[in-house]
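Presented as structure tokens, the chain that follows is alone, the form predicted on its own.
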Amino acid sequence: MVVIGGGPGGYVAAIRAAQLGAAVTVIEKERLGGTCLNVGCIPTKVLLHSAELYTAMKNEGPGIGIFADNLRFDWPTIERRKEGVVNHLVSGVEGLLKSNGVECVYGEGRLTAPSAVEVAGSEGRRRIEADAVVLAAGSESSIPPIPGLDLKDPDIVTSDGALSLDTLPKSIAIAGGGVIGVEFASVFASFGVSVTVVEMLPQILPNVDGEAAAILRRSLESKGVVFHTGARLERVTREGKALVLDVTAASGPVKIDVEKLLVATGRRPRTSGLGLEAAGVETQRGRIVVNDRMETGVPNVYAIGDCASPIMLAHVASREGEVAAENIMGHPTVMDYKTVPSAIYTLPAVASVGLSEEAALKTGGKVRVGRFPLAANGKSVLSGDADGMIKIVSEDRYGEVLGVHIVGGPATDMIGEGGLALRLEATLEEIVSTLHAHPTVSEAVGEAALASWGRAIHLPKTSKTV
């Protein structure tokens, strides 16, 4: 088997196939780990971790009896730590592939036939034939055609550039209020940067439960972040050292002067140069077409991750890699997206799985919603992270859980319980009867289930249904 791309989809597919007895070659044109490990999930979370610690020491330290005189942060040190973590984890992936007997070839891979791949690297060209090929080429930043939006300007950056700033600007505008945009807004605001977010849709985090997104927005606004939602970036011009953004907002035209602009308007599949036409692989709107076994329309050619998946997340790519490898090796498996969690590492964090309240109501059935504020949870109060809630959406007849949404606390670590509930088709009764340790934030999950019936122990009586 040959895998084109060594990101979280590609290297997992390679390891799983090797476990099942395949001889595997991974072709990677840059560094193993892909976008996620090198310029995505991991480095942004390193910055967010530093921001979280700094914010906690600055805002909460004196109140809990911990004093740090002359508290300050050093951005170059934070950047060096980010690079160290990334390099450590890239080395870990290299070690995992080596221990599983996977060969790594560095260069650009392209299909020349359904069973043949050509690699162009520093040592010339090489042809590799295989029984199966997995395309895992990932994605790249999508840049909208806005006048003046020129990435040749060093003050206009994508998320890649925002991760490697030599110094922090005094002000930054972020075009896009999705996951990438709000995570960077959280980082920059924590370190004192003046942040303005321009989002075209009426809500930041458009794919997140509206109530959860509103809580995060209020929290970021309390840290000084300015949001323009339902707003369109029309033009970018330079006036001296400043960038001037012309924005059409609901209230009328707005001009925003900033030092830097981060373009966080989404990502698009990376499929050019893969030789798809030569092999007869179909694409739609730039995305490789696959079925639920991750097969393309060409026998023995599979595609996974951002270049093919409807959900561009690292953990989705990894699972798709396992599905592809298992099917290639004769173990029929299908991809199921029902329990895909979303994790947003802002301050406070946001995580969800399943249907939002809005989506559940659109199904036409009677919906029950239970909410439990973290301000009523002992562990959240004592840890100073009580600005959030847990929300459970269920259907009314049997109480089956349809969605779980968490804002604040260890939301991104706890959402796995919600995913398991959906996978097992759990009911509110089963969540309530599952004991949660005290004192933990997870207790709030049981309380949210009880709140669906107006029975939360640590809240005044709540309404039963929505």
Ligand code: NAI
Second form
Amino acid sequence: MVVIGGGPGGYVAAIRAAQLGAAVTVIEKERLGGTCLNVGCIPTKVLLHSAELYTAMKNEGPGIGIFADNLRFDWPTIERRKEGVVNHLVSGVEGLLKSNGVECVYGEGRLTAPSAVEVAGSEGRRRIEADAVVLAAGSESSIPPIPGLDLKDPDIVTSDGALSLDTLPKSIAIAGGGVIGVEFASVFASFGVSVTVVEMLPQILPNVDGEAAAILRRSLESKGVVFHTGARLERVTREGKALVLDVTAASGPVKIDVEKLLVATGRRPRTSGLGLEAAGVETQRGRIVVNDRMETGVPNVYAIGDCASPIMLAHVASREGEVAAENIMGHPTVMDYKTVPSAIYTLPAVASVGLSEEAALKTGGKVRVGRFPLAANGKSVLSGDADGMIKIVSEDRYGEVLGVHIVGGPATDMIGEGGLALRLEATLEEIVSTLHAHPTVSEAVGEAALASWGRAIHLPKTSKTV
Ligand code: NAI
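What would the structure be for the form predicted in complex with the named molecule, rather than the form predicted on its own?
Next comes the full complex, this chain leading.
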């Protein structure tokens, strides 16, 4: 099997196929780990970790009896640590592939026929024949055609550039209030940068439960982030050292003067140069067309991850990689997108799985919602991390859980319980009768389920107990 692309989709597909006995070659044109490890999930979370500790020390230190004189941060050190963590994890992937007997070839891979790949690398061209090919080429930033939005200007960056700034700017505007937009807004605001977010739709994080997105917005606003929602970026003009953004907001035209602009308006599948036409692989709106076995229309050619998937997330790509590898090796498996968790690394964090309240209502059935504020959870209060809530959306007939939404605390780690609940088609009753250890934030999951019936123990009595 040959895999084109060594990101979290490609390298997982390679390892799984090797476990099942395949001879596997991975072709990578840059570094193993893809966007996730090199310029995505991992480096952004390294910056966020520093932001989190710095903010906690600054805001809570004296209150919890910890004093640090002359508390400050050093951006170059944070950047160096980020490089160190990335290098460590990339070499970890190299080691894993090696231990599984997977060969890595560096260069650009291209299908020349359904069963042949040509690699153009520093040592020339090489042709590799395979029984199966997995396309896992990832995605790239998508730049909207807005006058003046020119990435040749060093002050206009995508997430790649925003991850390796030599110094922090005094001010930054972010076009796009999606996942990348809010994660960077959170990091920059924590380090004292003045941040303005311009989002086209009425809600930041348009795909997230409305109530959860509103809590995050309020929290970021309290840290000084300015949001323009329902706002269109019309033009970018350079005026001396500043960038001037013309924005049409609901309230009328707005001009924003900033030092830097981060473009975070989405990503698009990377498919050019893969030789798709030569092999007869079909695309639709830029994405490789696959079925739920991750098969393209061409026998023995599979595609996984951002270049093919309806959901651009590392953990989705990895699962799709396993599905492709298992099908190739004769173990029929299908991809299921119903229980894909989402983890957004802001301060506070937002995590969810399943249907938002809005989406559940659209299904037409009767919906029940239970909420529990972290302010009523002992562990959250003692950790000084009580800004947030847990919300469980269920259907009314059997109490089956349809969605779990968490804002604040260890949301991104706790969403696992929600994912398992959805996967096992759990009911509210089953969540309630699952003991949650005390004192933990996870107790709030049980309380949110109880709150669906007005029976939360640690909330004031309500009139509508069921
Ligand atoms: P996104 O699709 O999450 O958000 C893009 C936002 O930009 C949308 O809200 C859209 O309405 C807005 N937009 C589009 N054109 C605009 C314009 N001209 N002016 C103003 N707003 C505009 O895409 P994003 O944030 O760039 O992330 C790319 C991908 O990477 C996503 O699929 C995301 O899920 C993934 N990602 C996931 C992370 C996580 O799970 N923690 C972290 C970072 C990225």
